[in-house]
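Next comes just one chain, in structure tokens: the form predicted alone.
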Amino acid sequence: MFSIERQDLGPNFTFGTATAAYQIEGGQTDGRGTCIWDTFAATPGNVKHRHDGAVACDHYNRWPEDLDLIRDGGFDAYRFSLAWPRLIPEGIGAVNQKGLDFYDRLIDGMLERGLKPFATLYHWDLPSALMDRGGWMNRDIAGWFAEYAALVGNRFGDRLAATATINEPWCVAFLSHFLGIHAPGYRDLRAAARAMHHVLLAHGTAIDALRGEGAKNLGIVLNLEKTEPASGKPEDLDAENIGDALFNRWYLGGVFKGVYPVELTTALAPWLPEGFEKDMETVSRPLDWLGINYYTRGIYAGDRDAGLFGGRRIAGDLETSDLGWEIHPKGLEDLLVRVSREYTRVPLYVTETGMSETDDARRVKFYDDHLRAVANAQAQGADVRGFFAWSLLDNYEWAEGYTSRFGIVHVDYATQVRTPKGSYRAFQGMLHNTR
């Protein structure tokens, strides 16, 4: 059980948990388009064992079943997202009127339960045929991302509690686009320039399109890193910055101040999109919330051989995840108060945090040692109105295929028989304890 006690966080504090559509949806029926996740997948060496997500943990059928499972775990509020290619077979035009009556029916199950849903438009699932186009590296792409916002603001909107944008426009765009380890696969840094910029612009055509169907409550979710350097070496110092302005610095700066960091703007000079500057009124619209995914920190070295960033991330001396990322709970507390601090005052939420392991005491403990890092950041200043569990089930995770675990949720694949872990039972006992 946990140490701490809902009470800790305040008397108003949203606890949720949060999937992802591609990650558990499957239901590759009833008009749903393909999308880049089942190309990329299909595609030998970039999946392990080519696992996909065609079928995931079939929740396209057995939602009811999962929203019982938040609901009876004694969480508030379900935080999921839309697969634009259920919505928008093509990612234009014409409309699966069958995408639609799923949200409906998910929607309105949750609120029957008594769940607040907080809706993501984008969880990277980008339609196959806007790929063809181009996908993040074309800036076509903040209108056709727009046009799917307007759809979902009008249909959704009213009934949503909370409403993303984007899920980890660095995924989207560096770890994609330059580092080749999600979908599209590319390792190319004009694509990935021109990524980073687009990825925040249809951010901000996206907010206008929802306010336009007078959809409330609307952020983006960033994923952000506790990076430190390696030594005091002047070396390590550069790489450090260099690492914290392509993780948090690029979307921290351009959503909230609408600069980007001049350390990159000047090395990424030559292939970012010509007149980039102008758009940044419409990447930094206000918004109404963040939300932060945090998992680990970064540790800096700078390295001659690096290339056009000068540096290299490093093993740390850390406990780690069965993924080999460090469990690091005051890097949460320490990036909630900076981006308060520095970045701005709306209200924030831990969007997503979680590991990866088979051993659940361990899970418990690193959920309790970092809903204690939320409760000092707010002991500090910073106001955290949520924390949402990643993830609810076991699922695809991406690259790692179904061979990593985060789920507070077991799913045996084969059956699709869910079973609460004891990480689920210290939340339902904390949840459920209101003293």
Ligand code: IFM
Second form
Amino acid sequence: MFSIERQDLGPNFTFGTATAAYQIEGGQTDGRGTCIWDTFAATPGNVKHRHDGAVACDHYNRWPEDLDLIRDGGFDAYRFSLAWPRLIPEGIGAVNQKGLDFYDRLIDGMLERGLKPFATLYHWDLPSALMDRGGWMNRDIAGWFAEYAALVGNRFGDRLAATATINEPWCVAFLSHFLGIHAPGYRDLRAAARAMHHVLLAHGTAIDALRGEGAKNLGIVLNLEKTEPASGKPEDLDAENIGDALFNRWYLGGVFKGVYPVELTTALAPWLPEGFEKDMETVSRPLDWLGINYYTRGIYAGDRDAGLFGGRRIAGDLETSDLGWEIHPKGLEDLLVRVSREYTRVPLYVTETGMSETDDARRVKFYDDHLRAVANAQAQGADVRGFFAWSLLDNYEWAEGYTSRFGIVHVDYATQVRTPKGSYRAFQGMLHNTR
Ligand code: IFM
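Previous: the form predicted alone; requested now: the form predicted together with the ligand:
Up next: the whole complex, starting with the chain shown before.
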């Protein structure tokens, strides 16, 4: 059980759970187009056991049971994503009626259960047909994504409590185009620099498109980390500065100030799209809220040979999850305070946190500590309005396949039986105040 209580987070705080389409839906039928994760997963060496999202948690068919779990857990909201290739199989052009029908059922199912729908337009399932045209490296994606956003805004906007354009643009751009760990698996600075700008430009054009359709309460979800230098040596301080710029300030600065960190516009100058400065007004369209996904801290050390721009990330000495990610709740507190002091006063939501772990007692402590970190940030003036556990279900953890379990509900992939874990019961106890 948790030591923290619901009222410690304030009277109108929103509690929810989060998932993403490719990680849980399966259901690659009824006209859904293919996406970059289908082929990335099929390519040997990219994903453990070459697992893919073809079946996943079969949420496409089992969504009523999953929504019942969220309601019965006492949660107020459900953060989910819509699959672009289910709605527009080729990414642009013809719309798939069965895709529209599925999200109609899902959103209405949330409303019937008293759950607020928090939608995300893009959680990494780029239609393959758009990848053929260069995907996030092609500036035209700003128009392609706006077309998709307009469709969602028009069809579903009046029923959504909140809509985010992009989930974790750092992952879309850097993890996928420089580190090569996520689809499309590029390891190329020019590709990364282009994706870093285009993903935020597309965010801005999607905000315009959503607003044009009358959709309200619009935001973006950034994954941020607490960065720290390995020591007080100048080369480590420089490394931390560049790490912070690459992970945090590129996105926060772009979206809320219309300016990228000068260290990076200088370092990436040969590869950034020409004239990117003219797009910054679109990149920084006013938002109604910001989602922050937080998992760990990043420690940076100077490395002139192997590091990017003179630095690299090194391992720390805190306890870790079973993926080796350090557990650092104070980092969440510090980030929330930093964002609200330095970047924006719009309401903040912790749109994801959680841990990959089979020992669920550790997950209970993880959530208790991170909820307390949120309360501490609130006490320092951060306007944090909600907290979403990642994730409702064990699911497809990208390059880790099904080997990593983030769920507060266990999924037996052979039978699709869902079994609530102790962490689900801890939320339920706190939210129903039956502790
Ligand atoms: O599973 C992912 C999710 O898709 C995005 N945020 C981080 C989670 C854990 O890695």
